[in-house]
Structure formats: C-alpha cells, structure tokens
Number of protein chains: 4
Amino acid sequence: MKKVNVGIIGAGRIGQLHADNMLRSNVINLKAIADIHIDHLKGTHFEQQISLISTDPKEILEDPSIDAVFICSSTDTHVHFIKAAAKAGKHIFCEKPISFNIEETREALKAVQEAGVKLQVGFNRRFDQHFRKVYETVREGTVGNPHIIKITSRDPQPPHEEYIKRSGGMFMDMTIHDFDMIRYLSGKEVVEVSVKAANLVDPIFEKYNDVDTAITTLTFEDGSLGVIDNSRQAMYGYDQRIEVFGDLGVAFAENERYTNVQIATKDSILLDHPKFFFLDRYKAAFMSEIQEFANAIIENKAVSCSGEDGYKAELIALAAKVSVKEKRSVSLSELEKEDVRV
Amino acid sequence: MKKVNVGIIGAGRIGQLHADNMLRSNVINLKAIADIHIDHLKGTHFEQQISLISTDPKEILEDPSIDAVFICSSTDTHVHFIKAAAKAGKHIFCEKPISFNIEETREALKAVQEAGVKLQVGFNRRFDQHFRKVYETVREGTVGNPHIIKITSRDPQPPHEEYIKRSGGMFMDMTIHDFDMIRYLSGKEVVEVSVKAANLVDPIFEKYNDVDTAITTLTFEDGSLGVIDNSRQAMYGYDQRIEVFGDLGVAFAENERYTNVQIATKDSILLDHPKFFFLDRYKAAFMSEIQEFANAIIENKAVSCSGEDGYKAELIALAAKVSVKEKRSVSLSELEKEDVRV
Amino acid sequence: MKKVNVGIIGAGRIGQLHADNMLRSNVINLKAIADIHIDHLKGTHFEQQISLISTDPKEILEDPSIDAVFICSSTDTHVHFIKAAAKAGKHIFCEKPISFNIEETREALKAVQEAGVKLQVGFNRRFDQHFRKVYETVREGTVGNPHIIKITSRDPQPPHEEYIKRSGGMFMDMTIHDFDMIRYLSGKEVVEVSVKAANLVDPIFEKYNDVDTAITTLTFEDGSLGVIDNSRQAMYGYDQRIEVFGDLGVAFAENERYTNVQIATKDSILLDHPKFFFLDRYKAAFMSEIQEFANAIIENKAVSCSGEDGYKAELIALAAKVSVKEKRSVSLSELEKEDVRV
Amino acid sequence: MKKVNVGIIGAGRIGQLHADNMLRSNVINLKAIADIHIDHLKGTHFEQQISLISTDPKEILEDPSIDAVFICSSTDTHVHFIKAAAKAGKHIFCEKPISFNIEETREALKAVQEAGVKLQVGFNRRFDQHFRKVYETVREGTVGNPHIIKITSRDPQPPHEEYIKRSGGMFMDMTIHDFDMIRYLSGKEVVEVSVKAANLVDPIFEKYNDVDTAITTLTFEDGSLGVIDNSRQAMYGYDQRIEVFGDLGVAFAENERYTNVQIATKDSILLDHPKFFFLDRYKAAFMSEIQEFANAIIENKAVSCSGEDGYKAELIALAAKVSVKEKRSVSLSELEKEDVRV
C-alpha cells in the first residue's frame, strides 16, 4: 500500500504528538520536522526515526518527495504557511483555528483552492469515536430533524496565563471545537449567536479582556437550536459532553472515563474520573485523524473536515466574541460584510 | 397527632390527584372538595370517604372547622380565591402559576401577607426525591459556588389545543416549573432572560402565538449562568435532568426510569425508559408536597415553595415572553416597574 | 367494587407493614388484627382504623364477614393457623417460610387443598417491579431458553441474635427468597443443589450451626443451571440483582439506589447508595403482593405465588442445608423420600 | 533506552498480534520471527519490518543478539520451545496454557529456574485497565478482606471445531483465564474445586467431550469463595465482568462498550454493545503485557505473571476437569501427587 510522505512545521506539543502517531501509522511516512527550535529533539526517538530534523521549514517545502505538510507552529504562522505550502503542491493539515483573521483565513483557502491541494483542519473531536456514533445516528435519521443539540464542554483546568493571551480569546481558542462540533452534529448552517459569558473561574481572563464561563445559543438556518455551555475548570475532568435531541429521539455521548470499575463501601459509591486531559480523551480521535487525512490524500477523496468547515467555525466564534462585547445576539451574515480582527 | 383539616376548590386532575394524596397522608383531614361540576365524582371512592362535596366554595371558605384551603381551579380564578381564603382565615395551597398577571399576583401576595395566613405554591418538582438531594448537595457546599445551572426539561407530548389556548404560553405553563427550579438550586435571584425559541414540534402553537422549542439563558445577580431547554415533546418520554456546576464539582438528576433492566441480546442493548407521564414521574413529590405543607402549617413553621416564589417565577415567564416578543434580553428590573398582562 | 375483608394474625413487624398497606389499598378492608401482644397498637392510628384489635384469633377465624386471613405470626406457629383458617373457609395470605418442617408443610397444604381456599405465600420479591420485568422478558422469549440464571443476595446488615436462633438458619431464612425467585424466573423446577458455604461475616453463625456467606449451585430439570452468591453482610447496602442468560441474550435487574444523583468533585465520583433496608427496597412490592392476593380472591383466579411455591422453596433450602452438612450435592429427590426437621 | 531484543515462534494470530505491538513499542525491538509456515507472511509489512523470518526457531534460539523469546506456537510445542529458550538462556514469554500436562509444566518451569531466566505466562487480562483498578483497588483495602469474588466469563461465539478438539477443553482453554484472574483479584490459593457443567450451546462439544456452559465454585485456602460462570456463546458480545466483595465493600469492572453513546427513541433506549472480539476488548492489555515483560527484564524485576501462575491455573483447570467428570468437589491437594494428562 502506498503511503503518504510527511514533514511537520512545527515541533512543539501537537506536533510531537502527531509525529508519534505517524510513527505508528501504516498509511503515512513522517519524513521530516521543522521548527525554529529543536534542541528539545535531540536525543529523543525522533532523532532516530525521522530523517530531517531541521529549523527551516524551506527544507520541508522544496522536497519533491513530500506528499503533505502538517502546520503545528503558532496560529500566527498558520496563514503564512498555508500559502506557501499550497504553492508547493502539498496537501496541506492545519490545526486550528486557521488564523485570527477571517479575511487572512479566506485568503489562505484562496490560496489553497486555487492550488488544487487537499486541506483539513485539526478538529479532532469529528473524528473521537463517541462524537462519530452520534454523528451517525443522526445521518441515519434515528432521531429525526434535530430540534435541540446541547454541547458540554469544559476544561479540568485553565491553561497557564502566556498561552490565555495569545489564545485568541476563550472562542477562538476553546469553543470554537464545539463551533465546529455543532456544525457536523447538526449538518446545518449557524446564522446568529447569542452568549452570556462571565468572570468567574480565574480574574487572570478578564485581565485579557477574555472570559472562562459561557452559555452560547445557536440558531440555526432552519429555525433549529444550538446551546453550549462552557467553563475553563471542571474540577471532576475534561468534561465532554454532546447530546442531539430530534422529532423523533435524542443521542447522547456520555464522558470516557479512565475505567468502568465501580466502587461501593458503606461510605461511598464510586465511579471513575472522567479523563482529565484532552491528549489521552480524545488519543485514538487525533490517531484517526491523520489515518483519515491519509486516505483521502491516497484515494483522492475529500477531508473529514475542511478548510471551509474552519473558516465557518472562526465565523462563529468571531460573532460570539461581538455577542460578549455588545451584549446582543449577531447574524453570521452581518461579519461576512466586514473585515475584523477577531 | 394533630391533623390539618382541608378543603380542596377545583375537583380537576389535578385536585383529585391532591385529594388521593390527602386520603392517605397521616397528617390531613380532606374534609371537603367542592367545584362547579361535581357529577363525575358520583360513585366514586370520593363520595365514601369525604364528607362533602359541593358546587360552592363558600361552604368550604366558611367552615370553622377547616384549616386550609386547597386551590385547583383554573388559573382565572386562583387570584379570586386567594383573596377569600386570605380573608377566611385558611391556609393556602395554590397550584401554579398564581395568576397570568403580574399585578394581580403581588395584590394576591399582599392580602395573604395582610391576613397572616400561610401560602405555598404548586411547583412539585421542589419535592422530587433526586432534585432535593442535588438541592442538598449544593446548600451543604460540595460542588461549591454554583456557575452554570442547567436544567433539561421536555414534555413527553404536546397538550390539547383546549389547553395550550388558555396555559398562558410555554413560559407560563411549562418552563415556569424549570425557573422556579433554577432558582430554587442556585439560591440567587435572576436578573435577566434572553431566550431563543422556535416552533418546531406542531404548528398549533404558532396559531395561539406560542413556541414549543426554547433555550432560555438566565443570569444570576452575582453574574453565574442558567440555562434551560424545552421541548414540548420528546418521544422518548418525559425528560427531567438538573445539573448544578459549581467550582468545586458538579452535580446531576439523571431520569427516573420504569425499572432499572438491562435487556441485551445480538441486536440491541436496551435499558428500560424515562417515566412518561408527569403525574408517575413526579408521584412521590405530589405526596411530599402536601405532607411538607401540612407539617409547615402544624409545627408553625415556613412553607417550602412560598407565594413569593410563586411570584417570581411568573416575572422570570414573563420576562421570557418579552424576550421572544422583542427579540433582546429582558432585565427583570424593567419588569417590575410596570404592570403588564403576561 | 368488592373489597376483601381482611383480618391479620400477629401484630409485628411484617403484620403491621401489611395493615398499613391494607389501609391503603382500594381492594382491602382491613377488618380485624390478632396477636398475643397487643399493647404496643394503643394509641396507634391502628387502634382508630380497625374495628377489631383481639388477642384471641378466634375472633377472626370465626367472623363470617371475614374472607380472608394474613397469617404474620412466628413461623412455628403457621400451620396451625394455616389449617385453621382453611377449616373456616378463609383464603390465606401466609410469610414465608410456611415451616421449618417438609412433612407439616405438606399436611397445611392438603388441608388448603381440601378446604378449596386459595393460599399465597409471602415471596415479596415476585411483586418487584424489576425484578418482575425481568420475569416478562423471559416469559416473551426475548433472552430466549435460560442457561444462567445468577442472584445476588446480600443482606446489608445481620439479624440481631435472637432472631438468629429462631432463623431456621440462612437458607431457609435469606435464600429461601432466592430459591423461590429463581424458580419463578426460569420457570424450571430444581433438581440438585450444592453448596460451599462459609462463617466470615460474624462468629455468631457459627454458634447456632449457621453459616454467613455462600454459593449455591442449583441444577434445574433440564440440566441448565443457576447461581445464588449469599452474604449477612453487605457494607454499602442491601444488594439484590439478578441474571437471566439464555441462549438469545441476557436480562439484568440492578439495584435500587436512594436518587439518580451523581456527585462529581476532585476527589471522587459518587452514585447514591442502594436502598439499605428491605422494606424501602420493596416497599411497592409489599403494596403489590396484597393488592394481587385481593384480586385473585375477587376475580377467582390462581395466586401468584401459591402454596406449591412455598414447598418448594423450602424443599431446596432443606436440600442447601444438607449440602453443607454433608459437602455433597443434593437431590431433590432424596428429600421427598424422607421426612427431616429442617 | 535500552531496548530488548525479541524473537518470536509461532506466526499464527496470536503471534502477529504480539508482532504488530512490537512494532510500536519502545522498549522492545523485534528481530526475527520463526513458523514452519511462513508464507503467509509475504508481502506484508511483518517482511519490511522485521530483519529474519525464518522456518526454523533455531535461528532465532542461536543468536547471542536475542534477548527473549516469545512462544506463540500450539500448546503441545510450548514445553520443548520453554526448555530450549531456557538452555538458550533466553528469557521466556509464553502464551497459556504452558501445556496439558502439569507434570511436564512442572518440567518446564523447573528448566526455567535452573536456567536463572525469567518466565512470563500470556494471561493478558491481568494487564487490562479495568481488571488492573479492580485489583489495586483490593490491594489498597478498600473492599477489605475478600469474601467472594465473581467472574462472568462468556464468550461470544463458539470456536470452530478444529479449535475444539485440540483446546484442551473449556476449562484449559477459556476458563484457565478466569482461574488466574481469581487468584490475581485474591491472592489467596485455591485449595477446591467444584463444577457444574453443561452442554447447552453445541452438541460438537459434547462430541469431544466437552462442555459449553459451567459454574465452577472455588474455596481459597482461608475458606473465603469464589464462582465463575462461563459460557461459549453470549449472543450480545465477549462478557467480561468481575466483581470483589469483601467485609468492607464491592469493587466490580463492567464491560466495555463500543462507544459511550445512548440513543433514546420511542421504541428503545439503546446502549451501544460490548464489544464483541477478544483481540478489541483486550488490545491496550495485550500491548501492557508485552511492555510490563520487557520493563521486568531492563529492570531486572519479576514479571508480573509468573510460571508458578500458569502452573496454578492449569491445576484448577485440572481440578474442574475431574470434578465434571467425577461429579465431586475435588482438592488441589489430591492432584498434586499424582500425575494426570489433562
């Protein structure tokens, strides 16, 4: 079988997690990882199992021998790279958001439509085993037209306070996945949404003008309703839940915890922690992802999730953060007329 | 013991449902129900075991002998008998909502207060086994100070057009149980409803200028979140879950279902389903209501779902109304400065 | 509709829950109550609500408006009673166990036989609504020909001592219920058993030749099997689950817990508890076995749980009682040859 | 890191199984794999990855380079394969049973000793994360002292017949990992055995002398108890469910579902199945198992699934084997003097 030659831009923690996972993939050869900084993979099993460790990205992007490029560097390189590697020729997997830019980011699927190459964002979450159940039960009908779809979706933690202020903002950063969730559950367009945020988890958020608690409602173009619920620190774990309610049922996905062992003393009844970390939540989702990239790369099909499928995310987080500011609900159509740094 | 003795207006569903209830409880005397049609209740059990049953409230308002009054007629005429058994001396039970207008509610509080009589509201769901241990859970501080409450409340089918013509609307007659609810587990008042809602389930609703689809976000005063969704029918059953999400933890009501069987073979994994009528799922909590308002009434002591709780609740309906109608959150403070027909 | 005029003989524990239940009950006049000692009724509400408080069960015997007699006295005490009321031509509702003796026991129920009174046994257990479910789907064939049926029975605390002594020991006190219940799910009759049993709960056992813990293996005519694992001591409560496997799936009751809740937090992850005490765990099955008990007698048709039922039950806990004295497997078969004191 | 270098004999399912581990971990480097068929392994990636593929075990036993040997051939070879290794002085990994005959079991693992090399027995459930909770979580004391421990051990579907007749019956084949789970939940040794069996699945079972559906009931050597109750054939998937119970609580490991997802409609409420394949159930166990042997190697440790374990169960296994035969409880004792082909 043929497999699909890689470099990775970007050696930081999603890229070293990607590259492990291609390690063990058997549909993609990792053949290369760049980044301004590799001192921290010297030493490491990459060095012995990756060809070209290298800190220009260049390297990656003139191989002929290179099918596809992941970009893992910060979001404010993503455009950049998206371009670049487009006109290279490679297929191209971006993780998310695609910028903080809804005119940069239309520019960079310009670019890349116009190149003819293949591009996937990292919504991981379309590709986590629960979430796809869901997902197919609703393509199957089982639960009708989707009236409610109800998101749950908090953080064990906050993250630490240089990330909270290049992180674009808790919608662009955290949501934005429940964004794009809500999007695929429902095979529907969003056009307004309306939040309630606040300032209750940690002060360091407002201090960057950001918020940690939300309830974001959704309407979507047939009428249908959208809520997702938000907080950045769940003491309990990562806490990842999704629910479609229909004319004719509802499914839900419940949270993977560690095991299924139950506990009974005369004090307690227990049940096992929820994951806590996204990294082992959702292991085999961002293992299925690179797998599915692949396939449609070597059967020329089309990506789980688009370039399209990110840019209507930004969209909406970009209307959430002016619900927050303005404290009204937003039409999607009043934000495609204007150019706004999000 | 002492006994309260009672008499119940309005033989209904719902008063004969109060009326089996009295029958068994050890703690009140139903000695009388009357209402303007009584011809359903000949031959029945109730003509055994209650001294009188008359077409004329009057004979129970004048009674010496009763304590308390129990009011389940139609909403139009709950201000009405307030007013009297206020004026007779009687205790008060009135079924929800108060009345469908606002200034008549507070003049209804205000000859109950003026009377000095006690005066507790229908909202049964206080009294549910489940919502009473997550309502525990939060006083006594294990998931902290609540951030997010959230209630999933949906009607198993769609009430009689006879019904939903007079019900006061979906805000009024249904979700009212859900506001009383979120305020009753956050012990904080609400301050402003934004809510988006649709009609998706039967277009009945529309014809009576009513919604049967909702999500209601609810800000509490200290700025902690609400948020609630409602369908008029989920197929599936009656669907009743509460979510208290505090900084310390989180706490859940799951369903209450017909039995607790696991049925697996080849094609399916099946558990058995949510209770479907309100009348089972909430039979436990009619009784403890009644039996909560009896020893409130002997031991002297407050009611646990006061008049005043009533009141809100409407202002909370109201509120939601408003907010559908013009499209914008709706502070509560604005409700209250001026008197209008909900 | 016809009520059945009921009088109790013994006032304890179990007859009192019974009366309480009758004076509840819409197919029950609960019309007289005997016992030796009857002291601890005055005052009681019993003492307003039934007309006949006596210590000599003549009395109801020998009462012609009496149809009925719930016999909840000592077990050495019914078959007397049994054949007693039999001669006086009332239907019997008798506790469990009938005896602690085959032979008497087969004497009462030729005498029942005779007379063409109709006979319950008191097997609570069948009235549960889970477990009753469970009972259905076999009944339907949906988990197809039982191979496995298994029973957790696991009190959640020991009887006092002088109830110990009186016992009859714990397969003719505890498992008994068992015996019964998974005859009445597989729907097969019992035709050897074996036991490993063991004192690991409380010396006490050991000093009245009794045992606390065990497994009993029972083999039913077909040579499919059934498993019944036996504690006096549960620490986090009453534990009753049962099994149905066949060869087209398998049927589960879980246990029943306090609330739906879950409390999640840092430290754990905690459900309610299972019910503790047998009578809040069937506590609609008590209601249900009499209300059944009174229809069989209003609309002349079979008990649910007969007098045959009984017998049996007590035949396999003789037989469990052998087992461990004698480390065999035991035939039923050999029992019925002999006449042995249980 | 250093890594152990492997060799495997025997490329049927079970070693390419271990064979595809190897390829992802890191802690061990696969070097060469030897079946007198080897053909089926051409074209594959096994040929890409690993440097000998040999016909003779031979090549893999006389290469200093080697660090352990896994063998994964039929049972009747093991005993050979284990003496050889173990002159080879190679450390061992063995798939169960070591053999079908505990006298030349006891030959091996005394070959084993004599040699100073490790031995580890493939029982990979001991190494599932679920099973793993439960048995720290009885390490820790949580559930106290041990009174019953419980597996539920079905398979899905039964074996083809070929497998049948040379699998050394049930209770070597599929219940010998339930007889080592017990002693692992336990760490008490079985000191008695007591079966019931049937054969209720497939009469070709009873063709070769073999039964499809058993209770087995041990006694550990404190008189505390343990049942297994196993079938060949669960319509609804592999059933796998452990339960501690102890003076002080229960600790039980539920199946493991395909996903988390419930679908509620108005005909089912559907949880999704258990899986249904050994190879899925138990795919992160058998990746830990091969981990855990090559840390206790690098580390010089004791495995964590020792001769002696294997050499255990085959007894009890054993032991149930005579006692179906011989209808009697039958002591571990009796057999260790004599010498039984099993």
The other form holds:
Amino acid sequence: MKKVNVGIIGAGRIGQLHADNMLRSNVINLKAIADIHIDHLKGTHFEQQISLISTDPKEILEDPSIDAVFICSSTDTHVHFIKAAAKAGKHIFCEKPISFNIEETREALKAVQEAGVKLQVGFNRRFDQHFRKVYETVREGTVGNPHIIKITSRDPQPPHEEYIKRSGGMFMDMTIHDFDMIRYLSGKEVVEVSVKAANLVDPIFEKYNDVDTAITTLTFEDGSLGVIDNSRQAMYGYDQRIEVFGDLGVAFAENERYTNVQIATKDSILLDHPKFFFLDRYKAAFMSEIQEFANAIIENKAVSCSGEDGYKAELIALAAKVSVKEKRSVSLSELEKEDVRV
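Would you generate the structure of this protein in the form predicted alone, following the form predicted in complex with a further copy of the same chain above?
All you get below is the one chain by itself.
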C-alpha cells in the first residue's frame, strides 16, 4: 500500500499525539519532527523510530521526499508555515485555528490555492463516529429539514494561565470546534451570531479580557437556528453532546462514558461519568482524521475539512467576540468586508 511521507512541525502535546498515531498508521510514513525545543523527545520512542528530529523546520520544508506537513506549532506561526509549505509544494494539515486574524487566514488560503496543494484543518470532532452518524442521518433526510441544532460543549476544568493568555479567547480556542460542528451538521451557512457571556468560573479569564461561560445563538441562511452552550468547568467530566431537531424527528449523540453500564435500583439509576479529557474522548477521531487526510492525498480527492471550513469557523468566532464586546447581534457579511480585530 502506498504511504504518504509526512513531517511534523511542532512537538508539543498535539504534535506528539499525531506522531504516535502516524507510527501506527498503514498509510503514513512519519519521516521527521521539527520544533525549537526537542530536549523532551530525547530518549523517547520518537527518537528511536523517526529518522529526523530537528530544531529547524526548513529541514522538513526542503526535503523533496516529504509529501505533506503537519503544522502543530503555536497559532501565531501557522500562516508562516502554511505559506512556506505551499511554496514547497507540500500538502498541509494545520491545527485549528489557521490564525487569529481573518485577513491573514485569507492570505494563507490564497497561497494554498495558488500552489494547488491540499489543506485540511484539524477539526477532529467531524471524525468522531457518534457525531458522524448524526451527520449522516441528517444528510439522509431521516429527521427532515433541521429546525434547531443544539451543541453542549463544556470542559472539565479551566486551562492554566499561560494557556489562557495565548489562547485567543474562548470563542477562537474552544467554541471554534462547535462553530465548525454546527456548520457541518446543518449543511447551511451561518449568517448571524448573538452571544450572551459571563465570567462565572475563574476571575483569571477576565484578567485577559476573556469569558468562561457563554450561550451562542446562530441563525442559518434558511432561517433555522443553532444554540451552543459552553463552560470552562464541568465538575462531572468532559461534556460533549449534540442534537439535530428537524420537521420529521430528532437525532442526538450523548456523552461517551468510561463504561456504558447502568445500575438501576428502586432508589436510583446510576451511570458512569463522561470521559474526563479530550484526548480520551476523541482518541479514535484523531486517528481517523489523519487517515482520511492521507487517503485524500493518495486518491487525489477533496479533504474532509478544508481551509474554507477553517476560515468560516474563524469568522463565526470573530462575530461571537464582536457580539460580546458590542452587546449586539452580528451579521457575518459585515465582517467579511473588512479586516476586523477584537
């Protein structure tokens, strides 16, 4: 079977996750990892199994044998590496978001288009088997025309201060997954965004002009509605649920739990907790997304989550930030006309 030769730029948590999955893949050959810090990789299985571990990303970008680059570095470097990889003629997988600035994201997508390479954005939840089943059910028309789409997405605990400081805010860091998912489920474009948000979990968020609790209402182009509720702290675990309500029925996916055992007595019905960490909850989805990316290259077909999808999710995130700041509903069309920074 043909394999895609890959190099990873960025050896943090997500870069190492992808590297581990690639080492188990039957369609990917991981040739190199580059990061400005590589000491933490010394003496690990990565050093033993990967031919090149470097502090210089150019070694990946200039290697003619590498077909694709995974960009897992900090968000402020994404656009630079996307442009460099596109110029080198390499296909690109980029973790979300593409950037914190809409105009820079447009420039990156233009570079990709001109180079004629593929770009997939790392919205791994599209590849979750439960969410994909709901998506397929909606596409098949089983629940009819969607009227209301609901997403609940709550983290088990807040991130540390250093992460909050550079995250880009809750909408660009956390809710952006939900913005992508709601477009994916609907099949329609969002035209208006309205948010009510608060600081209820930890004052550290307010220190960085961020929020930790939000209800986002979205209006789609056909008039149907979406609702997303987010919190940075759910004491019972990683709360991930979706629902699509249509004129013929409803499809929903509940939390994935550590076990599916239920204990029922006359006094109560007990269920296990939801999985606590995103790496546990979406373990299989992370593997599926890189497999589909590699197969898109091998078979020369469209990727499952394009740069345009990444751009649209960023645009909704920007609208959400404007909505909170200006306390109003925001039309996406007004943001596409200019370079808006919040």
